[in-house]
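Consider the single chain below, provided in structure tokens and representing the form predicted on its own.
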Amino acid sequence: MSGAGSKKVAVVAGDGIGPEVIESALAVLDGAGAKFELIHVEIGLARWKKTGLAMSEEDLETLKECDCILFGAISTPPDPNYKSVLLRIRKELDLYANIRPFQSQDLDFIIVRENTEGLYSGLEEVGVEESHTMRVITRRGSERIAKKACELAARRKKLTIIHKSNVLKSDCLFLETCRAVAAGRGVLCDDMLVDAAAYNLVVNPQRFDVLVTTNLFGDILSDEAAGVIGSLGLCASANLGTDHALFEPIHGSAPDIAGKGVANPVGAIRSAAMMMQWLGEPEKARRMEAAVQRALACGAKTPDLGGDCGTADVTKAVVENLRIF
């Protein structure tokens, strides 16, 4: 998959259906004639079992050396002594806009989830008796996620802004916030409590275009959202900063699955799709999309989507139809 001065791709298949899924995305990515180099980085819960270090400090330099990442799962323990390594390296190579898009026959809009602050601020004591973590909103934060969120719903509809100022009182900064930078660019908008929103995505999604939220309501949202359009393992994110990127399914390690054989590749290869987009690639992020969509209307469908398909089926279904496109 590598030419002549090509891009540098850090692979990281993590844990669990981690590398199940990113070997699909590897293998449509190939279909589709893409040409980069591969670096391949082992990092996570199962490389910190064995050696008792999920990430080392030269691990984060690959990273950052690459012009991008693919991301396949990574398994979090709720243990106090093991930090989160998504969280460390979206801080570390500042990956403040989460870009999650929900597609199905009906409906079509985007979560776009503040990436660094809110509740994984990572500021946090652990005690026996009592907790405390720091939920941080910042100007600048508030701001640049209202930009970008505004970059999607200029070439759409609205903007919705999901807060819960009403309670939160770091709220209304990023209301305020995103209000005039919507303001600013003359881009429609309103806003919503999350509580509302949670409800609106069950009974009225159609209702929204573009959602900007802090971390936290972003991520339990775009949750929420995967189960609207049918399944977590069919939705795809992107994790962007302004010099660096990293594309994710949004689903989680699914360890209770991992080696079946019956993952749900499409999140992983969607996520590959939207690394061509941002590599300048339009043209083979089209035909992957197109592919996948083609593969689904077909029945090439895992069983999280009631179908009897393996991963490996999925994958060679979206390979065959790329022919076509």
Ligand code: IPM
Given for the second form:
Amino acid sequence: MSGAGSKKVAVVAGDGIGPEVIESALAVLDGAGAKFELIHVEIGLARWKKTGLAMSEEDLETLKECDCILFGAISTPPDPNYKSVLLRIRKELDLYANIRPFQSQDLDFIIVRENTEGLYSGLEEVGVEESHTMRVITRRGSERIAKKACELAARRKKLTIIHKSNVLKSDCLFLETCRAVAAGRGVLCDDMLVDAAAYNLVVNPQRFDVLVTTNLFGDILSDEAAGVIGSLGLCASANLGTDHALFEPIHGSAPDIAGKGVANPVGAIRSAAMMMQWLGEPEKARRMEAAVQRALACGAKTPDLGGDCGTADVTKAVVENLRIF
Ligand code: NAD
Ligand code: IPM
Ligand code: MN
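Show the same protein again, this time as the form predicted together with the ligand rather than the form predicted on its own.
Starting with the chain above, the whole complex follows.
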């Protein structure tokens, strides 16, 4: 896949179904004619089991040096003192915007999730009788995620700010900051409490266009949204900062189906398409998405979608459809 003077993409296949879906994404990138140098980096539970370390400082440097990262999924080691490696990468690379598009035949909305603060602050006191996690909302953090969401909403219909400011007073700052950014940019905007948003995602998902929310709400609502459009295995994401970017399916390492060859690779393929878009190759990204849609429409579906295809069958169908588009 390499080409002279080409960009460097760090590939973290990870654990469980991570390597299965990344293999598929790489095959589709290859089929689409993507040219870059791949730097494979072993990070995650398998690495931790072998070496006692899930990610080294050198790995982190390699991730920073590459143009961007394609990430499968990693498992969290069963150690109470262990902190998520993915969260460390997001923080160290300041990947503050987690963009999660959801599309199906009749739905099309995007969850924009703040990715570095909120209840993921890492400020915790864990005791035997009492434990605390500090929820951090800053004006700077709210402003920059609101700007990212407004960039998307300005090209679409509207922005909905999802919050819980009736109970969490830290969310008053988030809500007010997002409102001000939207007003300043002339973006049509409304807001909704997160519990009502969870309900509306199921009963009236068409009402949403671009949603902006804090870290944990975005995590939970995006898995719910994946259920609404049909499967966690269909959904992709871009974790964007100012200097770095990481692309990953929104699902985890799915230990219950790992090694069976039935993982849905579409989320990983779509993440690779988002990466191509970000790398300035919109035509390849468009072809990859079109090939996915056509493969699905022709019945290339894994069991999570009610089909009986394996990961390799779906991959083959997508690659074959690339020739048409
Ligand atoms: P999960 O997303 O791995 O799986 C939830 C359910 O969805 C499972 O039933 C699984 O089989 C199904 N599923 C997920 N992806 C699928 C796919 N591509 N095709 C078909 N079915 C799919 O969540 P979990 O089971 O709660 O977590 C497992 C591990 O993954 C944990 O260690 C968790 O910390 C980790 N995790 C990692 C990431 C990441 O690396 N980005 C994200 C979420 C969870
Ligand atoms: C996600 C995942 C991560 C999160 C975990 C694995 C740390 O669930 O990317 O949605 O909570 O952000
Ligand atoms: Mn999640």
